[in-house]
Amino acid sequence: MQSDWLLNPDITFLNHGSFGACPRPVFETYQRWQLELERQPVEFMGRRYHDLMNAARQKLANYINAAADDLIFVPNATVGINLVARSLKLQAGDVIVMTDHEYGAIHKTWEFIANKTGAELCIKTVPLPLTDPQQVVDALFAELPERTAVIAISHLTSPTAVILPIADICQRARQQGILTVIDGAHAPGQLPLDLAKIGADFYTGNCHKWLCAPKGSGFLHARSEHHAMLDPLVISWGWGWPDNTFVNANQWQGTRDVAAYLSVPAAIEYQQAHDWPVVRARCHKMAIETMGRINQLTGLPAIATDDFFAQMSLAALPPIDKEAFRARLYDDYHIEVPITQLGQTHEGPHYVRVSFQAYNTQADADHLLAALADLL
């Protein structure tokens, strides 16, 4: 499937994860739908728009198992912990638990809602390495502060790439009256995706990473209970119809260009043409082989079992100068790669994360191996 990208052939790009990559046809079904949009706007954004939003809605919903009325688009999964975050009702004394694998912007969204409310941020140590994921369930909720109202953690966390007990956690939260909400910026397309089953108060996702839709496209799920609560970031002409529904008070919000949504049927339709399935089998072997092969050179530990892995993983690096290190790999070995650390601070341990997609093939592996046996 290389011909089918549109990713530099110079560079040896393993980093997926950051920011997706749309491959041709479904990037070419996105500029078609710009295309109509300019050819005749009036007609796309005042008689096509909500008929065209709803059936790509609903084609969505299928893929991740919800009910339609229950989801909306926004163009990223930070946008839609934002939309929820403002919403909630907090107050002095309540307390938001998070875990120090989060991603910072969520992180950032978080401490603003809390010096804006008075509420308060606790953040959980979730221990390396990890081995059975009962391990995050037991650290999440150790000393759970009582008046915790929001558990706001990661499906698939994006500075350690691993993935999280998310069904048992919400499970568990819902038992104590405790809302969830769910970043899973990195799960559809890289791991099956099954809301019913999980559970969550409220699960937002991106399109345009894992599941190669353009740029731009995600999605925000709400269980049905708490749409009233749910105030839109955008007030326009959708809120406060007679029929004001979540999806209604959502979905206009003036003037946009929805192409990237209405291209996510496609970006499903060609993981489907494409036995993903297979693929991502595929991507998870490489990416543990090649965890494993940067663990030997170290010498380190792994951090974490491989079935706490997708199409990611992680390795742990020797103390390094981080922006240095990242600059040679790509300055001097054309290779696009992550070093992340963990928590705000950034004063913990060195990891490279390694991303690999359907273009991604052994040789590429090699390169990043070759390469950081070199540096190191």
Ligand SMILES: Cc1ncc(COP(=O)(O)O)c(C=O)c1O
Second form
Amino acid sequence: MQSDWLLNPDITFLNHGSFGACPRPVFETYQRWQLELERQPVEFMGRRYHDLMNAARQKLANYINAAADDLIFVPNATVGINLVARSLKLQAGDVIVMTDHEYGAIHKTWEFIANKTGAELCIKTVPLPLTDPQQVVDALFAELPERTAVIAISHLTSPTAVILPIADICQRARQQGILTVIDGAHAPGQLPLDLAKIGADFYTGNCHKWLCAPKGSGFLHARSEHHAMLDPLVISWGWGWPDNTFVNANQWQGTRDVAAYLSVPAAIEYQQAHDWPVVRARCHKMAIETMGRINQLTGLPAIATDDFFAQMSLAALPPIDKEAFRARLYDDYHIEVPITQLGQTHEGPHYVRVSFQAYNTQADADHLLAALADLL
Ligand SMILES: Cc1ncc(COP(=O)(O)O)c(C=O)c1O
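Would you mind generating the form predicted in complex with the ligand now that we have the form predicted on its own?
To see the whole picture, the full complex is given below, headed by that same chain.
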């Protein structure tokens, strides 16, 4: 499968997590859609558009165990969260509860909404090291503000790469009348996804990260009882036509390139054809072993037990100059790997977050370890 990837072979690429990577057969499908659109734009956009989009949506819906009517394509998880956050009718004094492991841009989205509405952000500390998912549930629900309206958290966190127990959190939130908005940017393709089982009010995900679809292919899922209150970010022909369903109101957003959405079925089929559970298991094993080796090198403790991680893992680093360290890894060793930090204040310890995807080999891990040993 290694020859399927378009990545620069001169780089040891251990950062699939940031923007994903698309294998050649899926990328070629994407380009075929673009060519087809260019050949007869009026036929494509004017007459075939909805059938094509509906078929791609149905395929994705089956893959994540959701009803297609509850699902729309969006360019990315950021747009998915924005659509929900801007639609919720929050009032002054309402509280949005998040963790200190959230992605910076999503934190900003909620901060913007809080500033607009007078709602408050409550950032819960998820304690490290994590050894039991119940720690996360307890940390979130302990001393929950009385006016908590929304819990907005990641399925898989960006700075720490840990899986949060969102099904338990969504269930408990529902019992307390609190809405859940789940940022699943890293989940599709990395975790088997069953949205019916998770039961979130709103769930957004990226197909361009771990499902390996082309960039600009995300989705938003909303339970049917919430459709009426969701305002499209763009009002166009679909609004009110022929009735104002969630899908109609969002599926047509003016003239645009939807080739990435139409290629999502090809990405699903690519993974199915390549025995993805086996790929995932191999990557998980490398992620865990690499994390253990880095911890051994630094002498620092693990930040979570192995089952908190999927195809990414995390290890703490001794005090470093973050940007200089990352630059030396890239410039001197040609390794692309992110150095992360918790929270929005850019204080506290640094971590190295290592991603493993189908194209990675043991040699990539060994090269990182050798570079870390040199630099540290
Ligand atoms: C947890 C999390 N949420 C959201 C995003 C944003 O994804 P996008 O830029 O595709 O919207 C990322 C990107 O890395 C992420 O890690």
